[in-house]
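Listed next as structure tokens is one chain, alone, in the form predicted alone.
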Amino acid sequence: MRRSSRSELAVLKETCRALVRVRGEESAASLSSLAARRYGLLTATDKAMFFRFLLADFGPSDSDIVEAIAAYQADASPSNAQALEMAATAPRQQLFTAMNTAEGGTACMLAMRADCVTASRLEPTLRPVERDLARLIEAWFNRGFLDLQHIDWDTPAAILEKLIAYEAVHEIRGWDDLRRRLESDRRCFGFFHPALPAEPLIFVEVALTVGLQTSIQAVIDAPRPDDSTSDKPDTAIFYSITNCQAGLAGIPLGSFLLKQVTDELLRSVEGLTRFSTLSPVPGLLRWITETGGGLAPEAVASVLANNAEIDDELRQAVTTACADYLVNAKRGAQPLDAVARFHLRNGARLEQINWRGDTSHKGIDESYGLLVNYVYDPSDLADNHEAFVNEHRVTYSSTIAGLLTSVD
């Protein structure tokens, strides 16, 4: 018969305490693959009780922390200062390592680090087991583990049927579409890791162009290439980047992906010149409709979801106000917008704003159907990276310039 979860929970708990007493290898292999397999038996309810347990029973001493500041202030030592770093370690991280080694552990990890990233939500205490999960986390999946491929029509199936599943930005309408999205004229690239090669951990959809595009329903339904009749690409559209992995999430991947990306496409496909996005502005309509911004955002939405006539003063409102909105609405000293904020961060500038690029129900939802192009010019990632991140200057180009000469 199986146990109920409360029992599942208090033999993890047991097992748990024993992992980190054991001393044999083969014992703590095999209480590593119990523990990870026990996790995965747990309610909703009974992770975040695992979760109190472990900020409880597996974190630092305060005895041996306030004795290890002592030595310190009395030495200030490199010894002493190691010997303070190792008191102030939880337990719990060697915890997680010993089950990080168990057969299936990295995907119950990450697993892990999804769930207590829900729980922190709704139970602040318990941020301090989530964030050592993640800074384990972001050393396992650090650049130097992860293996960049090129995802085509050849990859096995069982990949292919994750991207559909995982697409997060713009759907995969089924098997037919990702063909497309895999022809001569797109490259598909994602980050594989050891332990989980069978498993994307994030991927990005690239459209080889001739200029600029500003519709992302004009990139995705694009004819088929006829390649000998086709003008050379000399445009690369970053038009999707999908993290596939919730356990992920705050770790720069994507980052690390764009980078690499762009140098393999700058070695593969010759007569490329530009490197641009095209991006959501996700949260425009809820900051329209939170501070006004001069439109009534649900007779605009409605306008544009019914294909209606928008005249030319209210479409100029609303490419100002999104002008705006990425450039001067923040969080704390940052962009107020999370794709902003990523992109700025790498070194993009803010190009233009495209009217209707988006017409689907997501775009109209979230942007009035707006997108954005972010231009990646390698001349400036450095300049524009280090303006943002030391500055908190937003880079943006004239056209954007001119959009906001009009905003009080």
Second form
Number of protein chains: 4
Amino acid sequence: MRRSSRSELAVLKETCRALVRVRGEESAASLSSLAARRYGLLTATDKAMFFRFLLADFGPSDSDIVEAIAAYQADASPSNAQALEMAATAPRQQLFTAMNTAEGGTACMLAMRADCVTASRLEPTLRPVERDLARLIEAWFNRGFLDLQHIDWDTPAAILEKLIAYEAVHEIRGWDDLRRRLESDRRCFGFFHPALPAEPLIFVEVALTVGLQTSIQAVIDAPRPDDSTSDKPDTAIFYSITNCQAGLAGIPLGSFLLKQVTDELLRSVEGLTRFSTLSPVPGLLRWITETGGGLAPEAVASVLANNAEIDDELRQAVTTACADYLVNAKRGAQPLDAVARFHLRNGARLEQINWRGDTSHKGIDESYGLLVNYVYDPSDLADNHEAFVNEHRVTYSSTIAGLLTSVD
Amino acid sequence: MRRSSRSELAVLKETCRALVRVRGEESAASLSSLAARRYGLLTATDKAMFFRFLLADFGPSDSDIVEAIAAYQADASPSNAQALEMAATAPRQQLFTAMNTAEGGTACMLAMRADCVTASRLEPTLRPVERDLARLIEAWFNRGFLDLQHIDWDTPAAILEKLIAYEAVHEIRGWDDLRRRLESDRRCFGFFHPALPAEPLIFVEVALTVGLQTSIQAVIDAPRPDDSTSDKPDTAIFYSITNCQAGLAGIPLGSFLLKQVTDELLRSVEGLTRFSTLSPVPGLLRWITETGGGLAPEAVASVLANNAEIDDELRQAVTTACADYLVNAKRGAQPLDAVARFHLRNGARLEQINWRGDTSHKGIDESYGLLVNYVYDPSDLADNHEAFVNEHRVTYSSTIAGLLTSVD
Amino acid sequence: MRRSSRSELAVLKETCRALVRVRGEESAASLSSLAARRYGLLTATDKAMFFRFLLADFGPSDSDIVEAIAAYQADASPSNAQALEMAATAPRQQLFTAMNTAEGGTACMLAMRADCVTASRLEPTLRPVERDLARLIEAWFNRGFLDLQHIDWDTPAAILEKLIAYEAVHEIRGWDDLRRRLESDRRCFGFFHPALPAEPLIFVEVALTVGLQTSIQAVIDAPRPDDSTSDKPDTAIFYSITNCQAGLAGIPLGSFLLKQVTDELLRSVEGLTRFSTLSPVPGLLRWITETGGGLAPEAVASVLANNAEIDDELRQAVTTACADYLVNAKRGAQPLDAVARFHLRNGARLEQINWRGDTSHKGIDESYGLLVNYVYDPSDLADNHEAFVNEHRVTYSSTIAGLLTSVD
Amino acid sequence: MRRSSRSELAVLKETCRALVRVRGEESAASLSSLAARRYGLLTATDKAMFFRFLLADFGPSDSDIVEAIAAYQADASPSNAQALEMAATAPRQQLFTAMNTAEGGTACMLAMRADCVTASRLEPTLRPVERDLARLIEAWFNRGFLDLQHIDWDTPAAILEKLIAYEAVHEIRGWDDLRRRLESDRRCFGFFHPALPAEPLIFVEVALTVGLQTSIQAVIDAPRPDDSTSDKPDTAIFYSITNCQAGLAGIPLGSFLLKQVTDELLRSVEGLTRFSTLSPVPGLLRWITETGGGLAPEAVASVLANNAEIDDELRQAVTTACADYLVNAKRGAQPLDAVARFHLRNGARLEQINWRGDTSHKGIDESYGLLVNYVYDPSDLADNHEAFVNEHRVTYSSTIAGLLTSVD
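Having seen the form predicted alone, could you now give me the structure of the form predicted together with a further copy of the same chain?
Let's see the whole complex now, leading with the same chain.
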């Protein structure tokens, strides 16, 4: 019979205590494997109790800190500053380091971080545990260790089924849909870590097209290409980016992925001259609901009622409101819209707003079906990024500028 | 014409300053590559200047530390302890993290650590820089990420030539000697890191033999095996372990390697019942010189003169002195001999001392030609290790015990 | 606009003529690629015309044969026999050899053979062309060159989708069904040729079970295994063998595959003591229809009507008829049933007939739902095979013997 | 004790007889392995006896041939011609086909062919056996199955040591010399067969240089390149081509290798505009000895005495004689010089004769130190080849033409 989770927790605690004490390889190897396996058997409640245990029993020693503070106050040398850092470092970091060496240890630590992010939302005092996990994971997943892999129909099924499971932007509706997204006029790239060879960390789906694309349905449901007759693509459309690992939350990989993929496409696909996203505007309708978005009250009502018959005037008004939202709506100095924040910070240019770009339920509900192209122009990225970071300046096209004139 | 190293240093400093400021991928990627490349062009003198720069300009902020101390003194919460840790953390860690992402970045960071170990020996105030490098490298080279590889004659020559270059215990005298060490009755294993696929971190050479081996020359110069007639080996002799990377100094991999290799041999070679080293005694003659080693003055003189004619009595006396040295000579609570310290701590048993075990110049000069077998008995390792760590107890065979009775 | 197939044929003929004339690598490489590509564009009608062209224009020279006959009749030396063989060898063999060197050449030759098998069925005079193709393909696909690959969920999707497409015995109903067949209690192996790395030539599906299995539905629809609780399997059930390449028709790979897979399973799965098929009886109902199968006329009528309610007596009678069919029904000296012929010739033992072993439409229609276990007992295979080949003796179990007593 | 070779031969004969009789996989697999192993144990004398056995006991049936002749004479149909071919085909082909399936079978068949080439030189009646081996091996080593591999310092040592052993043109003087030939300004490519993954079949060594090279010593002993300062190469010098397998004698791979390597270099090295060999003239001195080579008697004497002091006149005379030899000296319609025959047939142009191009003993002894550049100009290869094959026309440069004017 299986042990109760409560007694699993007790055993896990004991294992953790042993693990930071013992040094011999013989014992350390088996203890860390035990700890990783036992962690996986805990219930959510017990996990929270485990994190409390790590907070209380694997924190730094107060007396060591007090002593290091005294030394630092006597002489603020680099060496004393470092001694203070060490004294304030929680021994749970050593525990996590040991557990990571187990077979399957890295996967366990990612799961623990994901659990701890959840737990510390409910119980913010657990945050120091979560922060310690985050720092170690950030070191372990240093971008120098990530492996950019081209994912196609020759990729193992065990990886491909994870794309289907993880895809967060435009649902993959089974193996046929997936296969279409891996044909000769499509590309898919993901980052992998050597310790998790079958787990994509983040992946991006790209369509190679002739001209800019304005409708996600046109991209996803395009007929299979006839390689002998197709025109040569000049544009790469990044139409979906998905973070796969909750345990990597807050560790930014997306910008690095886009840069690597752009470089790789430039290297391997002749004739590409344009790199653009086809992106959702996830916060648009909520913003209109809350602020009116500069629309007349009847227009707002009509949008929210999602009325099927829309005249040109309303269409124009909503598109203009979207431009206003993306360029001017802020939280602090940052764009309110998360997707805009990401691409603009990367140095992309807000290029174009597409009416009925996404006619799925999700698209209609989030943004009235609007989709946006952010253009990545390699020669402007660095400048745009600097302007965005230093002066909070959003770069946009003349088309967007035209829309915005009517706002003021 | 090549830039002078001094101006290289100035440019490198500027690059480092930019690197911790900038966030856009476009700039970060090229800056980190530049920094790595420029570091490689510095002279030793300039490297020391660079480390001083990192100490002074990339240290933590005093005012941040003072503020964090005050908060901690007001409320010694886990969260304030962590905030104190953060405040005391030097920004150079962030710089090293960025540089590690460059192409060739990990190799650069290992080189920098090796340089910094050297520099901080001469200039101990640089030690905080070295410690920061050490901690990051320890995280990056977490044992969970290391890859145990079987090295044989099918291994790329680019790796094999490094074995020849790195071998530190028993010199590999060219490709023929190397090939003999990779025949069907030999094994070689090394740890590799995914970011350095062609660089062994540490490797061990093993001879599969019938019975315990007592002479390194007999092992190294054994005739090539005739697989059709050879007896089945029952013993694995670990006759050489070499750490390859000065940048990993102090980050222990040897014990873990021995454990992994023992497991692998048990799995893949049928009939093995004994695992033993054939190890040098590097400090024996120095110890005899300094202490007399319990020998009569004429015996000491004879040993030091390295007199070729040795009678049985002297032979017995020197062997006994060696047992005494290995078991009883200490620095603090630890064995004085570094090799003994390593194997005994791993839980091995001091088994046997072999007269004329190594007749090379190096062997004669270090230990009068004595070699030692430390036996790794999987069923005793954990207990021996605990006894050694907790009670400083050395485990030895009855043969050694016999020698030691004459000491008291 | 695309060229008409007729003019494609004319160009192909010209290319073939050039290909056997030219020797320079520069021209040969492009001509063979052209020929392979053009062949792929022909219609079925044009392919038949192409084969007639190969028969007429690429046959051996009559005058050379006549001359070689004269020499042989003068002196029947080995050398003159060989000269006669050469004279009678059609130059189209040289053409096929050249086309096989093209990129994609081997796939083209397999397709050509498949086409030629079809064409020569309608037009038997084309058979010499088909035979020449068969002999070359047999040499190219020498079993020493085939690669046994373990196919599992880590196999590229491009290969897995071919299993779904090719499976000829028990249809794979999509990716979920396929995945079930590749779980930890299942095995799948295929032969691959180095020149066609993504094309299975033949594959076998195996279930690892506790005890002999008697129902294909129980095997295919078994719940996913819980590895922590499952009993250790003692039996390997080969429940499906599929030849994938029409171009390899008549080149036997199945027996060799079963032998290799049995060896591999013995090596890799501990505890296996039994190897058995779960096989259809494809010709049973046709045989009963044609011969009555020793059944009473009403029984035959009832079987053919596929009447759902079946009493024990009928069940017994049909099972006995099946045993009689498998053991005694012959074409020449060989078993009439193709599946029986294959396994008995391999040295397997007819073990057991399973009522309602296959309740699918196909199973009911072919064999009234009966399935058969042929047991591969490694220690008896060679003897059984010899008895079968030399004395046409069928080996069967005592259970089958019991059924057969009632036949006589 | 080991069996005597004579009784090995007896057992081998028995095994061969069984192998063509038996069909069951169980027996066939072990018999073919036995046969291959036993063949390897025979002495040269016993091998010759074995070939005689294959000639006598595994030849075609006279009565079958007579019957097939009668049928063909009655009706010279394609089908009867093919039946005649079959009747005249020796059953030893079936035996070789079976032996090739053994583990290590392909290596065994290559060795057997090499042995048989040797044996049939002494005993020409064995030639039909050798021819049968040759035909099968030619089918098995169809160029479509060969794998062009880039050999460099990352290649397994087990392959690299074979380059050292096999190199037939310019001896590789150990691992340092080999390494120099694999640096960044050198290339080495070989053909491999999937059944012999560690055995190069043929390989070519290439130097990437600025301008045409005229001295082999300058190529082989060039200092290691400094990649940061080197000029970009514009010329690929093929300075050594080595056939590795005596068992492939007469099966031409060299021309195909040169074509593939040229294509690969064009693809992977930017800026190459010239492809040339630096080739020996192996038959020059023998030809001068035998014919005088158009030289004055004293000049011949001086050349043959290999007198160190050579005046310009003699130098000019010998160079002219060399041009005359390469262009005009024939055996039948073919160039007398084997190297010239090979390159000119491939469509290369005789470009230039280099005085003191090879100052090694071998170079001096063979050709008075002369080396020749044959230029492979992709745009002319096909035409030159056709002219050579159809009209026996040698293509040469204006420099060579200049030399030749003085001949007439």
